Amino acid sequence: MNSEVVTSTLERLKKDSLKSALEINTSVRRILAETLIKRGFLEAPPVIFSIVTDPLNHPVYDPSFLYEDFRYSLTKSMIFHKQILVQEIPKFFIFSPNIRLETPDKASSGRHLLEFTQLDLEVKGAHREELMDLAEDLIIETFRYVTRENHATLSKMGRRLNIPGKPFKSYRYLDLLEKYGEDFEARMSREAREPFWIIDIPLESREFYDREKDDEPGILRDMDLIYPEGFGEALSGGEREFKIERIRERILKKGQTFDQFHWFLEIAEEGMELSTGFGIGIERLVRYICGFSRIEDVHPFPKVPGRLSL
């Protein structure tokens, strides 16, 4: 088994397609950072492990460990750290490594890795629509930049990017569910030719920390951006619950306990203001730009669910 891992790794590292993916990855990170810095964002360092991390809304293996009798978890996302930091730093971004030990069935999706990087950002006092507008600008500017700076690489891969126009189309989650059934996201992604939004996502499909609509209890002020051509989710985000009584209420609604999140709750009790944020998966973005069928082809040392990896 070990020799197979070494052989497959060395074969991957020799592929021209990997070099092309890394060229695109370099351009993507550069233009995203430059665009945000020009808009007044500060870059914050990532949190690799912590005493509190994202509970997620689907099952993963527990990435926790003991250090000097303290229980830490590897970061599944920086959602709590973002909401805490944004109270003092009103606009920031992070290239945040995430560890999500997905179940082996996720290997067939072509878009899941056990470790990946998000461009994670948060803005104090902002509403969902403002962040959707920002995300559209980031996607458009990235596509334009890569088309210009990596034209030869894209041509070699036979890939031509369509630069979408603003605003992107937007659909309510429950409308799509009623019209297309449970598989609506994958079906819409396959049929679409430009990125589109799914908004107003039900509480049962999300974690406790995103904000419910005032006029529609149980429906969140969330948004997911979906790539066309069957590439699936690009971005996920939303407005955050910031009132302590509503945070507590939402934890109980999700069948969780205050003790699970007591570190975050202690800070929230000191008072928070509204913020909104999202995370863009860098490997998924590079995969889409390259047009690769498998996300592991963008990474020299990919960790695919259910497989032994270097």
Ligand code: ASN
The other form holds:
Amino acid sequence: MNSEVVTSTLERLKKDSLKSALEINTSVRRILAETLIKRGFLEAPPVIFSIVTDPLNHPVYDPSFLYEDFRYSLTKSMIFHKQILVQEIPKFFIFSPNIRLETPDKASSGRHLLEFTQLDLEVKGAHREELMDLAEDLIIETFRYVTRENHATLSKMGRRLNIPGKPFKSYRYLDLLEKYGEDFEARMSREAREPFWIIDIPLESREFYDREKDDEPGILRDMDLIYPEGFGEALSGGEREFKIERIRERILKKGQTFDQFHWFLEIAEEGMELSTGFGIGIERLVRYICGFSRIEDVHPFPKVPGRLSL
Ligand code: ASN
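Moving on from the form predicted alone, kindly provide the form predicted in complex with asparagine as a structure.
Once more the chain from above appears, this time first in line as the rest of the complex follows.
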């Protein structure tokens, strides 16, 4: 008698919808990489574990281990590696596997996996608006490409993608909060017909590394892209704090310690320049294109919060 995890895995692997999702996954990764390579980006390999990783802005369990007396963590995002690498390699991307051991309540969102891949990129000397423009091109190119290349797959799933026009609509975080209350993101996502931006996110809602505006203290030069039809967050990113005094100040404001980030701080002390970047969740993008209500349907071996998985 097979255990439940074995039975459900074998069932999942036989599903037509999984095959369709993998066809979309193949196209998405190809067109994203090709578009970036054409624009002069280099592809860097991922970092799976490190002595420093993203603190994130919400609580997750921290998987770490000792190797020869050194403590390593599994990568939650490559934010610090990106900021260090971009000083020498001015435009690059990574298909970066991230581990975020979310609390079980996240299972109901339909868009959280404990293990996922983001297309993470960073550009030296670029400002937020330039990267928003790039993100819009990536989304449009991807929707066009799958509409052409995966026509049969999409019609089998009853999915027709609306190709959005540029520039995408953009809203300030605090304006939305005032107008719609705490639940604004989900509500706006449900009502929208095209992807849209939420920009100028307040400092307390994001990690210390996103850059604070000079002319508006407490507000960051960052951005989230939100899918329409209730699919929620697609991408998040921002300009980075790059001056060592500012980075230290922001760490303290978050109630975090220098100790936790000392490897990064030692490098930042050598001097860094401005960069901006973002990460697009690949499984979320595939889920949106497929129109699936649950993200686990895009992965052959999904790690759903709170559940035993193969
Ligand atoms: N990839 C995101 C960024 O570039 C960071 C994250 O995943 N937390 O801002």
